[in-house]
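We begin with a single chain expressed as structure tokens, specifically the form predicted on its own.
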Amino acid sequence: MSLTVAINGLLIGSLYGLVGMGLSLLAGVVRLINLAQGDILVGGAYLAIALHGVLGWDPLWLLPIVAVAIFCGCYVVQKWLLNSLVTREPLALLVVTFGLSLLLESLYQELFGANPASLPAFWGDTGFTVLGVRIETLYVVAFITGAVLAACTWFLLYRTHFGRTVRAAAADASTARLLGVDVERVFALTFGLAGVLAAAAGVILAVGQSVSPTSGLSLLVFSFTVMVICGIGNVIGAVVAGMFVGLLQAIAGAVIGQSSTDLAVYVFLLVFLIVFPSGILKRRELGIR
């Protein structure tokens, strides 16, 4: 395996970190494992593809529009559907998000067809060489996007009033309600934030690879792998774990073959859960400091 493959794998893995970060936030704040997280990513990709067909803009210019649209959709789903189930058995939330995943897959297939689609961009197939290492521009864009959004998420959680309400709700929702925190609104905003992280990753990933209505499952496994490595509430750890997953994918593709990349992540996740069920990176709870 060449150094080029390893570096590009690390860079693209920052996007997996974004999706895993959203999954981790939902698990830590709402106590929800969102089985539709990968499908939300695919939705961001498809929305960008549709907007590009109408407006012809570069994907990076479309990203804010996609983020706002996905945020609004996720906010509505959490506020008007999932919030009513939060106090019930955890299995109810799991079943509903699974149903949401199936619904989104069917919707994508009806709107966009079953054939894979991708998002064109002038920076999608260019690159440059540094010290003999060929680096794809796409992967640099992916890394910058992941790093900026991760930094913004960290700042939002730990340096703003909204972040304090999120951490209060995560620590003890009942007590937070008594202190005047609108916990249901916090849950909805958190779900929207997780959707934005997934949608942003989807826009960039759609430039580098094709997406299909059923792509969400493998992307969900990648994000779940990130979450179990970094633990719940570890924003920076999610980026590191995502880069590791990207590197694992790159190694599997170079050594075994491109068709084995997803399988390598599945096997790693299974082994990791057996050996390190609590994760190996420092777990950081979202409680008030």
Contents of the next structure:
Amino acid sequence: MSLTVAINGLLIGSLYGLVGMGLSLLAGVVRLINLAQGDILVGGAYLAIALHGVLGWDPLWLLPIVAVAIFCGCYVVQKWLLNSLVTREPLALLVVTFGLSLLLESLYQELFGANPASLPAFWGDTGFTVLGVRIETLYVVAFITGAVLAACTWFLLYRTHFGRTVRAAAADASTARLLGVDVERVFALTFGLAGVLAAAAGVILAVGQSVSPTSGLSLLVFSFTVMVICGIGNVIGAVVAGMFVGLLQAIAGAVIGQSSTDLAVYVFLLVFLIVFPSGILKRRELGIR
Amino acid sequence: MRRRSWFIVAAVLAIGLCMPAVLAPATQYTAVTLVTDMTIALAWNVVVGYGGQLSLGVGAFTGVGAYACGLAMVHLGWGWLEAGLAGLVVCAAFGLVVGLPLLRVKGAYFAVATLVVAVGLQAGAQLWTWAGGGSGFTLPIAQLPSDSTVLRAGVVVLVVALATTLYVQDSRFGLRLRAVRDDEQAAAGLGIATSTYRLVPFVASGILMGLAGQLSALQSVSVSPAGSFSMEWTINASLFVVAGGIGTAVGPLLGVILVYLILTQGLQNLGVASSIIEGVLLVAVLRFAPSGIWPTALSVGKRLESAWKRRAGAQGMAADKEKRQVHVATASAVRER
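Since we've got the form predicted on its own here, give me the form predicted in complex with the partner chain too.
Below, the chain from earlier opens the complete complex, with every other chain and molecule after it.
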């Protein structure tokens, strides 16, 4: 396996890290495993593709618009749908996210067709060579996006008032409510943030690879792998774990064959879950228990 | 099981076995689909509704069942019945192999682990060239049973699923199972071997799902990664059970019938839109009637009944008051005299 493949795998993996970060934030704060996370990512990608068709802007300029739109959508979903179930059955909460995933998937199929689509960008197939290693611009953009958004999320969580309310709600929702935190609003904002992280990853992924209505499922598994490795609520660890998943895919693709990249992650996750049934690091990073 | 349950099971079996003689061939095909869906719904309800373990890996079992049965027919030349029984055994073994290590994994992690098993097996089956790779294989026509035989086999499978549900509903086993679901630690404290009560329903429902997968393979004469290991199985099971009423015996059956009537009959020509409506239905039920249609209907019925009783009671009290006044009047009349 060449160094190029490994480095590209590492860089694209930072996008998986972003999605996994959102997943683990939701699990830590709202106590919700969002089975529609992969489909939100695909939603971001499709939205960018549709906007590109209308406006013709570069994907990086479309990123903020997509982020705002997905944020609003996710906020409403959490406020109207999920908050009413959070305190009740955890089972119903899981099933409803599964229903959302089904709904989104068939919606994409209806609107955009079953064929894979991708996003054109002038930096899509350029690249440069560093110390004899060929690196594609796309992967650098992916890594920078991942790193910047991870840093923003960390700042938001640990250096702002909003972050303090999020961490309070995660530590003990009923006490936080007693102290005047609008927990339902915090939950909705957290879901919006997780959606933005996924949608941003989706826009970049749509440039590099293509997306199809059904690609949400495998992306959910990748991001879940990230969450299980890095633990719940761990922001910086998520990027590292994501890069590990990207590397794992690159290794499997080079050693076994391109068709086995997804399978390698599935097998890894299953074995990992059996050995460490609830992740290796538990709810530590958000200062919880 | 109670005597009533035996009666229900016997009646369903008797009516079901007479069905092929009565139904037209086209209706028989639909009947097999309905019977398969009901089996899936009942099996999923046992492990999720009564057992409280969210399994998103229905496709894993249907796929393993269909592949075991189909490969035995194609490569070993077995008849459909022998192949089906072999598929049952393979599914039971598969359930144990997957279920034992997954005992350690709980809650949402368990849900994702089962999802990964299904998706992983689908990806693996696509690479398995001996079993036809991505496009799968077709079953040998010579060894296939007739449509009415498939329906009869389906009815037998459905009756087994129904009997399992009624057993879980009424027995001590089911009571302990629900105790483990509601509070695993408290149940363990009362001396219940919680591992048993997580593993047994997982394997039992897995066998039933495997049988349903085989039925569907026999019905469509083909086995493929996209069909047999499809995510659609889990989607359908959750939709039927959650819409009808999770953790009840009637709910899943009601769910299958309602969803079938709404989606297949009412919205026949909509194509993809019908799966959008499936999603909307699932989300809407969970938003407005989280316990499902059957329990909601029951509680509405009960409320109406008690309101009716209260009204009847109020009328009774008014009548009593009138009578008392008459008594008082007569008493005073007597005193006056």
